[in-house]
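Next up: a single chain in structure tokens, the form predicted on its own.
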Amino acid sequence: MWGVAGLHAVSEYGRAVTASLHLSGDPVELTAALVDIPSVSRDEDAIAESVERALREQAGHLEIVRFGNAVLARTSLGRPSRVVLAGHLDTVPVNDNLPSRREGEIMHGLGTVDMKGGDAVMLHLAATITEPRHDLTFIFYDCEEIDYDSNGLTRLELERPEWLAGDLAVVCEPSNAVVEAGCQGNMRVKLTTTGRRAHTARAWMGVNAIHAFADALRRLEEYTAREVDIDGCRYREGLQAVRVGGGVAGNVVPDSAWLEVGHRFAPDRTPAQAEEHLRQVFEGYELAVVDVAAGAMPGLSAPAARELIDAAGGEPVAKLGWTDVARFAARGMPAVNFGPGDPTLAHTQQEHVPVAQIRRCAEVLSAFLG
């Protein structure tokens, strides 16, 4: 039988402001306890404090370090390999979806999917697996939902990189309790055009910069995205116009315009190769890279990765999106996503997770690690 997750001190708004977390109990109840601690990005003090206190009180076999609002824990048993498990503690802003509530076998609430269900699984493992087959590192970090520079993993990379080292990284982001391998790269580029202003009553005297995008939009409409198979996982690329702007007034032929295009590319391409591809697609247009993040190869041939896949059963699938697995892949580690919840529900008011997925993830990872 799973135990009770913990006791809450509840504010007048019905939101928990402190929690005594029972780590070795039911990870479903532990998920509810975590959800009920509001932790919007940059306001993770309370949840970091609760996680740190629970680990220190209930996981004495671990080395535990508080690093800002990130909480780090690890074993040092001299095992021949190390598995790093990572999960962020923050959420997007509250949208009338706190506190948590349970309807039968479904748990609703902010963070149930992204990603306090995964955090609960990690905390449960940290307390209950005292003799792991691999050395383990647990990273609970802050500010994942905002800019890259604020992300707790960015600080760790700069100041405590040794905590990120291992032979396999498991990021417990939502994946419907299926192993999602690697991740896509992401790039945004801005195309710009120039024209010549004129009064719209005498439009033939000007050159319309917005109209100049007609060919670029046609290329986008006719574009055929690659589908790439890597380690048995199929990555489908994408190319979409995402923003457009230009013009100065309703009676002026615009002399400048811009079009922003988003590109999701398979991890077999580097950012430089993806950029070169887009320059070929939009030949003749001025192009500048606005934002870029490399993808992550799945690396499923690594021994620890194969062990996890065997424990999970079924076949791994490609991660169609970008996650922090890319940070670990950049360090030469195979990295996968494995956590409860449907990622398409992340950031929505309707966030909810089947409790069976929380328990399945805990059971699979326990079999893999324990």
Second form
Protein chains: 2
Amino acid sequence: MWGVAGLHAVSEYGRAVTASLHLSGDPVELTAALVDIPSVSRDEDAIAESVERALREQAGHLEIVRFGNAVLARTSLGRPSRVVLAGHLDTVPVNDNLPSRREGEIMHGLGTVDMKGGDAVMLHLAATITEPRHDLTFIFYDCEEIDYDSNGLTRLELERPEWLAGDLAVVCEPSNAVVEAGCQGNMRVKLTTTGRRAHTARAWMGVNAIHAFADALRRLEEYTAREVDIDGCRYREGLQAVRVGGGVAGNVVPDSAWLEVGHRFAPDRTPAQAEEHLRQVFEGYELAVVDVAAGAMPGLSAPAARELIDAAGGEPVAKLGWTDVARFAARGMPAVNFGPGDPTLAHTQQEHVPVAQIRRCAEVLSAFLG
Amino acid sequence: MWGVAGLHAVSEYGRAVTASLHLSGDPVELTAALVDIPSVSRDEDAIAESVERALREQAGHLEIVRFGNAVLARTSLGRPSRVVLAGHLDTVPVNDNLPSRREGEIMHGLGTVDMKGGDAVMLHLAATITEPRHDLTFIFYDCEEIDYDSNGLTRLELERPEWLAGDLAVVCEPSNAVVEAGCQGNMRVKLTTTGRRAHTARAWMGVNAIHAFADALRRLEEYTAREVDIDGCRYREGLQAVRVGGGVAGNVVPDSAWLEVGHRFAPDRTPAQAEEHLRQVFEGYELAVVDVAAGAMPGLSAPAARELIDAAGGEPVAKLGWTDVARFAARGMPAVNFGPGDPTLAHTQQEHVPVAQIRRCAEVLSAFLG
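For the form predicted in complex with a further copy of the same chain instead of the form predicted on its own, what are the coordinates?
What follows is the whole complex; the chain from before opens it.
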């Protein structure tokens, strides 16, 4: 007994069973089928089962490995180069936006953008490109939307790093069907001020730690973010206060306060350089790094990357947010985002994708790889 | 069966009974006895019982009324003027600082400063000044250390306002045995900023509500507090940020933030004038008044006030914090603080009072009233 229309069902033996997915057909319909298998992070059993089964049944030319709730597939044809395609199977929590719904040329629903459209394109390629120009590796993975340590790619890096190796990585996260290259780094720092507590009726006996942020906020207001061109991509940095707190009681001069600042930095800077820059900007303030993720250089001069850009036509653009592209870049591989959907709709209740973008991504990648 | 040494005990009938207090003896010993009757706000039964009983037994010349856990006493001798003396019987919570402890000329313990020294002086006067120059009203009241509505004086104002009437109020709160006149007003306002939320990777699409406080904090830093002389008392105003908050998540440009600011204002300004002043200082910001208490003019030109200052010798000083003095001032009465103990020690675990200040207050007030 199989679930229909991609909704998973429970067999009479109480075991989750899976939807059947038709891989070589229309990638738009395949997207809808994937969307209709709920797969919130840590609950990817059903979708992983469906993906594994479909690949085993419909892509017999591939070596297929199940790795937890990740599904890995590859060719080993002795081609001179290898392209790795990666897509996560999980979504953020359901928000009254399932099942998928088609309105004309737009498909609505959780995951239509982030990123079952990309997964559908990958599955379509896996089944249809049987004689690729590059050797191919497909990675469908779990737990991308939660913490870094749970991410299927983190586990893969630790336990099966050979599956990540290649000459170009294409992460099929939404990019409006345009090649987005590299990604910016991200650093959060916490500034802390220290004063001296006093009763507000005798404020001159104290030193106000909140007032002490006047200058830091002025520097933030006056900050001119750097813009950088790398490999023809333009990166626009940013420096933003994201949280602030402080205070003791309504009648007390506060003796401590804090300000958390987020910095997006272009990939020509290392985290250490970004930290040094922030220490200069906030000279005189106590500063601690709370969180950091390195950026990724676009690496578009690599031959395989050039081929993809040619196939996609048009100019690549800079990736502004942080994606798993950075993992591949950290391994020395050129890595790009290329997938259907507007990334600014990711994680919103109103996720929706123009179906034309799904088809375009499948066509561009077929031309590039086939 | 009575408790000894001022600690209250429970009789064999399960009813709280009270310490005996010797009113006409040494006010220092009387202070210790009062301190040793625990009387945290809302738990003043035992101390009110002790005070009422002692007054009935040892101050038969007074009319005595029990009003909840407040005890009221007065003369009605037809004198041309009346002085009201007020002191609260409750304390902040016990903090490992009971019972009282004497070290040489210093007495330690909860309430030694705030304000059982003042209560002892009042009880001593009530028993010993049998032929006063002014008619006298003594108000021993409860729940001063908690919310305004529970305060015994609030209840008295509503239900027995005639007990507050007089030509001068002396609130025996700690003032280092110096006449402190009037009190400053107190206003708290909340400033709010509104921006536009955006992902920090695309910060230019947002407007940062935290950055928008740069100018408000600069104005606070540059603010010069007014100093005012009234009736020979110097008042020093203040404007202090007391709490700040804002932020959505580590990767979001925040669309709202708030800053709470406390303002102490000299009693020549009404609350409405203080608010107007703050609206000028923070022009351009959304501002809401959170809390306000009017100040109290010193009123030292009144005859009874002058007599007290003469008896105390030296110059009166401005009261900086807010006390119940302001209630009497709001009724058009001159009102001062005069009591033993350093007010900056109030509410600290280390409360302690030089016993000489207790004796001095008793002597000054005896000379003034006797």
